[in-house]
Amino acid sequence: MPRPSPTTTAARRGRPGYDQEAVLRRAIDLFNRRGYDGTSVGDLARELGLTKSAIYHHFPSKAHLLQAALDEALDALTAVIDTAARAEQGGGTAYERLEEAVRGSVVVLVEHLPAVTLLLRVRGNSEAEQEALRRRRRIDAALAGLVRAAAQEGALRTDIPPDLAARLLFGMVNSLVEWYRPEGRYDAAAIAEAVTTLAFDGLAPRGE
């Protein structure tokens, strides 16, 4: 009796290379395009060519998967907000702490898109979807009193409500989900430029 080909027991036991941040990356990919809710650990381990268990072994459940997808998204935000933080320490103005965040913020979302995608989608499903949702509330209102403290400074027009102007700033900084493409013309740089650029224009005082 012939033995098996070692193609044919690799294919069995699947494709070699998934370590667990390669899952990830795929986990996060179908979960986009499918939805959590529309997605099995059994369709990721088929676009893997793995077997349930193989995926098991990275991670125990999908809804760990959704967790830790969404972590990076927020862990990544969270950051960006510490650092204006110790700007603020340092001396720094309100004005140029938002500036930074804002920037940051695009960074962020142009070097995490897939997982920034996937907690601009999430609902409050489930139980780490809820806790994804009440740490955007406080990154939120941290941005928010950042553009009510550069308003208090003088260094944001007086016409527009502070909290507008901040649903509107990171409204347009979100949007970026829709049509940033990595392999598109622009970098994070010349993004975060052009968005800063737009948006404090506009924010500018007004001349009398």
Second form
2 protein chains.
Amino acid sequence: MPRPSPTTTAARRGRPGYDQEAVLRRAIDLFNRRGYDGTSVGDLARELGLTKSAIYHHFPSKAHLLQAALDEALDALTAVIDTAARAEQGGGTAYERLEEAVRGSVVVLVEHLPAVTLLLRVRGNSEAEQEALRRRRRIDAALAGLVRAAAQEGALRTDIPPDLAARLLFGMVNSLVEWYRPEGRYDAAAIAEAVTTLAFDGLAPRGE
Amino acid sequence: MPRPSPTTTAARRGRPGYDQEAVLRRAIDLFNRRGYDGTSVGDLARELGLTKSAIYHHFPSKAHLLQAALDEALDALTAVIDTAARAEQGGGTAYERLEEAVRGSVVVLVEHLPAVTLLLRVRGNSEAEQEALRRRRRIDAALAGLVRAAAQEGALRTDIPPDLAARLLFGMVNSLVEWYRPEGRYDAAAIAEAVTTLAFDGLAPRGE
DNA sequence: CCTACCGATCGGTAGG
DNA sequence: CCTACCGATCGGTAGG
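Please give the corresponding structure for the form predicted together with a further copy of the same chain, as opposed to the form predicted alone shown earlier.
Shown next: the complete complex, the earlier chain at its head.
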């Protein structure tokens, strides 16, 4: 009896298939395109050319895929506010820390666009989603604190309440996930510049 | 055999149950809380204290419930840009029409909050959703046109491209659905004022 | 507005 | 012994 094929007898460890990270990237893409509830593990398997069981080799459950995606986004955003908190020790104004946090947020949104997009759409349908919402609220609260501090410094106009200003400002930042595409006209730095200019100086020309 | 109960034998026309509008309101609420795909017709029935079949008495399908909600939001937003288009005939600057469109959008978002929230989360998972996305893109294009016209008038700063400014501006407006609640601290007029001030004049105090 | 169902598909797991 | 994966099927639930 002949051997099946010389190449299949070569010694090697494992198959040259997908690793955990590649499966996660595709899962996040699908979750964003069709929604988490609207995506079945079978859909993801078909997309990758695998069986459902192969997915479960990489992740113990569909919820773990979501968890990994949300953690990626939350960890990156947490790093932004941690940087601002550390900058508070090193002197400098609250206004400067706020502007830096806005820029940092834009960069995180662009660099982790799929994961952050998923995070911003989470509604709390499961315990994992509710925990993600709690972490997100803590981040939002820290950003609002930066706006309040800048207002107390006298660096912001007084006719918009700081908490309202914070919501509008980071609402504008977060709205990037609705249209930003890496292959598009603008890069992260250009967008961060436009956002900070619009937010702090406004669309109207100065000195009119 | 005794009759079940005297009150159930009383003659009357129809039941004092829910009408189409009431079923739609609850459906929109549920769709927003758990997502359209995450909400079953059975969930909606339970919420209303009815059976699934009772829902199908009011609407021929789950998709028709979604359609009615999206039409409500799209019709209201279309009215805003139609008003701006009519104002173009009657003189006045593009800048004034843009500011009016921003205010009008905020008012529509606040008055039709649940329906607009649903619209802004549509991903195109069905033909009805894709048609809604097409209508929404036409509205966004009209709003971007207003920004371009204001820029050509010289009413906007030149260091932010008009299409980018339009995305950021209406991204900020649309982000209202993430936090605005009717019972909250601010009413529609106050929010519209804050949005237009921030967008056109910026957060920094003037004359520094 | 209900009871009784349908075709299909869900997330997840078995042995190999 | 490991990594990566298959064919088949589990008990339940979806929209209609």
